[in-house]
Each structure stands twice: as C-alpha cells, then as structure tokens.
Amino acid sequence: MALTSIGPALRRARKESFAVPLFDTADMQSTEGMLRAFSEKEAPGIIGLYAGMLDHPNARALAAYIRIRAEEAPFPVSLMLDHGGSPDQCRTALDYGFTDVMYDGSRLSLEENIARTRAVVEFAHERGACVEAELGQVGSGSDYQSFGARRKGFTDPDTVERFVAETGVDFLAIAVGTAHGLYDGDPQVDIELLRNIASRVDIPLALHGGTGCAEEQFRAAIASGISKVNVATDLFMAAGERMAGVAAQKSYFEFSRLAADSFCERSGYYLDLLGATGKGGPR
C-alpha cells in the first residue's frame, strides 16, 4: 500500500468504528518509530507535520525523507500537513509531496472559513489529496480552564451540515472538549454533542488534543463518531523522559535508538487503543 491519501482508511474507520491516529513528527527518529509501529501493528496511520515546521530550512528535505520511507511501508501511510494556516501553506505542502492537508480556518468567521476551505479543497482535490478543516476552535490545554472547560469554542452542530456541503471537505475536526498540549485540569469531552454532530454528516470526524484523555474517553468518542485522533505531546514527553533517565550513561547514538524505540512503543499503544491495529490490509 505504502504512501497514499488516508481518505479510504478514514472512511473505513467511520464505518467500522475505529480511529486512525495522526502522530506529529519532528525528525528522523520520531518518524522511524512511528513507521515501525504501523508495520508491527499492521495498521494504517498518518504522519503529521505541524504547519510551523514548513518555515524551517529543512522542511522540504524532511518531507522528502518521510515520503521515501513511507513508500516502503507495507500498510497505508499518509503524510499530512497539520493545522495549515493559509491556503498558500497548503499549496506548499502539496508541492512538497504531502498526500493530505489540514486547513485550519477556525479563528475566522464562518463565511470566511467556508470560502477559504473551499478554495483549498478545490486545488487539493485536483492533486488527489484529501482535506481536513476545523469548525469550532479546539484551543490550547494551557488555557483550558478559561476556554474549553467553559465550553468556549465548541462546534455549533447547526453549522456543520452547511459547512460540509459548501466546502466539500473530506474530514472535519471538531471542538467537543479537548485541547492541544497539556491540560490545565482534566479534559471533559461532550459525547452528546459529538453524537449530535456525527448524526448530521457522514464524513470522518477528527478529535485533536489526544494527549491527556482517558482511555474510556477515547473509546466513547470513537463509538460516537470519531474516526481520526491527533496525538503529539504525549509521544514527545514519553521519549524525553526515557532519554533523560539514562542521560549520564548513554551516547548520542544510543539516544537516537532510544528515541525511535520510545516513539514506536507509545505509537503502538495508541494504535491498539484506537482499534487501528490489524486494519491496514485491504478490505
């Protein structure tokens, strides 16, 4: 299967009630660990590159590295732009060979979010790429008590059908109580709101801010319509803790191996938890 758009795998996930993870990468070691986990678990997966990484001088080279390695994967792997900040940034990602892009217009008015998302969908579909958008605003875990915990930014279910119909978007990230990064407090996921949204559209729905959610919250979210889950912070924290624990005894080369091992093990945990293990083959 190798490098491919994740669209078919996510549509299957929606039908069969499992979720495909997006793991954000930052370098070769994290990428290698993720790819090894996808292979060992026989699972589809998404390697995400956060939009800010496109500003780094090695962005094109890192994207090329990920593409080449993903082409050798035995199961479907997508390279996806995470939280693209503009249509131009999405174009750049596609020029670099990304298979899918996320355009995040969640801070814009509904009308402007629709217009810009529709423009991204048009040129991405011409290249065979799928597009994810965000409706509502997920926000940051550090602001959780003043934002998400007060239900600020939550997706309005009454706008979902219009947004999907007018943009033609393939996947939709929604705000139902999660947040990016580490939470100030505990996440409170509104499962009833999620069910309401899922009942109105049939495209795959994405949950951002997976770090810090309890296993039962993941299971309830998937059972209620989530087909894609983004995780990053937890993976990097686990790798950092593992490397720090042996800092005085290990060389740089051993650190590289430990980092890849940590990403593999933690990614494998999420593949099992989300039900993606064993779902990489044809159906």
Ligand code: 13P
Second form
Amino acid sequence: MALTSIGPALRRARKESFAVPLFDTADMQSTEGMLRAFSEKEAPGIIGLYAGMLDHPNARALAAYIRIRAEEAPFPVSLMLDHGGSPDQCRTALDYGFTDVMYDGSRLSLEENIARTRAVVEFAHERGACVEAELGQVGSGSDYQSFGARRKGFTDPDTVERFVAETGVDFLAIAVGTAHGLYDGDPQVDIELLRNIASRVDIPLALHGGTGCAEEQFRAAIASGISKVNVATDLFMAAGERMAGVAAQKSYFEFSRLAADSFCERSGYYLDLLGATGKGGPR
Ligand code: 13P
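Since we've got the form predicted alone here, give me the form predicted in complex with the ligand too.
Let's see the whole complex now, leading with the same chain.
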C-alpha cells in the first residue's frame, strides 16, 4: 500500500537535491496517466486536487477513486489538497482521506496567515497529514508583467523563520518569480532569493507555477533548495492537443486513451527533469 503522506519523500528530496512533483488531476484519465508514470519511473509523486474541485458533487468519490488506485501503486503516492482556501476546506479534504493538505493564506496579513496555518497544522498533524503553506504570493501568469516580473508578492526572507517556527508547517510554497498558468513573458526565478530563504529553514520548499519554466531554471531551483514542484497547465494543454489531433475520429474511447497516455508521458518528462525518477524505493 503506497498511499501515504509525502513528508518522508520530500524531506529526502531536500537532503538529496531532487524534487517531487505535484500534478493536479481532474478525472480518471489524468489520474491514471500520472500513476502509470510514477510506477514506470519508480518515483514518488503527489496527485493534487485543486481546492475548487472540492466543491464539485463528485469530489468525495473522485478522492476515493484516487485513494484506491494509489493504494495499489508500488511507490509512495500522496493525495494532496492544492491551495485549500480555508481551514474548513482542509478539514473536509482530510475527511475525504487526503494524505496531505496545502492551506493557502497568502492573501492574508502575515499574522492571520500564521494563525490560520497553525490551526490547520494542529488538526492535520493529529491525523498524520503534512501541511504546506504559502508565504508571499505566487500570482497568475497572465498578470506576470504587472506582478511577478516586478517582484510583487515575492516572499520576504526576513519573515520565513518566524512563519515556520510559529506555524509548525511541514513544507513552504514561496514566491520567487514563478506564476500559475501561461506566462505573459518569460518567468525569471530569483535564485539568490531562493538560496537566501533555503539557508534560513530546513523544511522542503515548494515552487508553484511549473508550466513554462525553462529546464535550466528547474535545475538551478532544485540545486538551491526547491524540493517540490507543482505543474498543472502544461499537462492539461498537452492532453488537449493530443485529443484535438484525433478529433476527426470522433471516438470517445480514443480520446480517453490518448488523454491518459499524454498525462503519463508529460508526467514522466517532469519526473526525469526533477530528478525524482528512481527515488521511490527505500534510500
Ligand atoms: P501551473 O498550472 O502553472 O503549472 O501551476 C500549477 C500549480 O502551481 C498548482 O498549484
């Protein structure tokens, strides 16, 4: 049974300088493709469910499906809430059997972000789950020129030690120049800032907004302390393109098969790039 909190794998990643990906899923096909890639690459991995999906009527059933399939996986697989919007939403995810949760209080004041993150940590730890929080604010790629490219929302390194000490959080998402979705322009990861943050805390650090980052930026970020990388848009776009390529066939079964294949191939690409391949077994 490999369904498990990703805590041990991420702590190993931080020590051994590789990164474990979180891929956001949407359905059975995307989940199946990711799981096949984790298995083929003998890698640990995180299947993320974006918080908005938790409000869908099939959320509990989808979580149960992912859990059962992950239990059958040969290597550690976590089911993680991505960008939980409130402590209540994190509690719901744990009730649905998620192994880890992200609580995103990045839009709040520092004090409020600390207080709410600490509350989530308390009840999540009681249930054996790890918690990721966000400090600074990772924006949207479509606003990149007016936000990230101007260093808006970047994590203030002077707040990091206090935030981690007072919340007891397990992993920290930081804002160092990436953004969610397609970028308006090219992302620039501030490696100096990342190094500065990594020198202050020893918990795994997460880089969100993986879509559109150059391979060298991933390598530099991992060498400088990133242990978790979130990717979503790229996987969905690649699958969409693959399906559009056979649209004339009008075969639902063909679309479905190609979608899973595409998720598997793109997930495999990232597992290799992030150095997670072969890291699923005991060290
Ligand atoms: P992208 O969609 O930009 O890859 O970002 C994913 C992400 O960070 C989810 O939390």
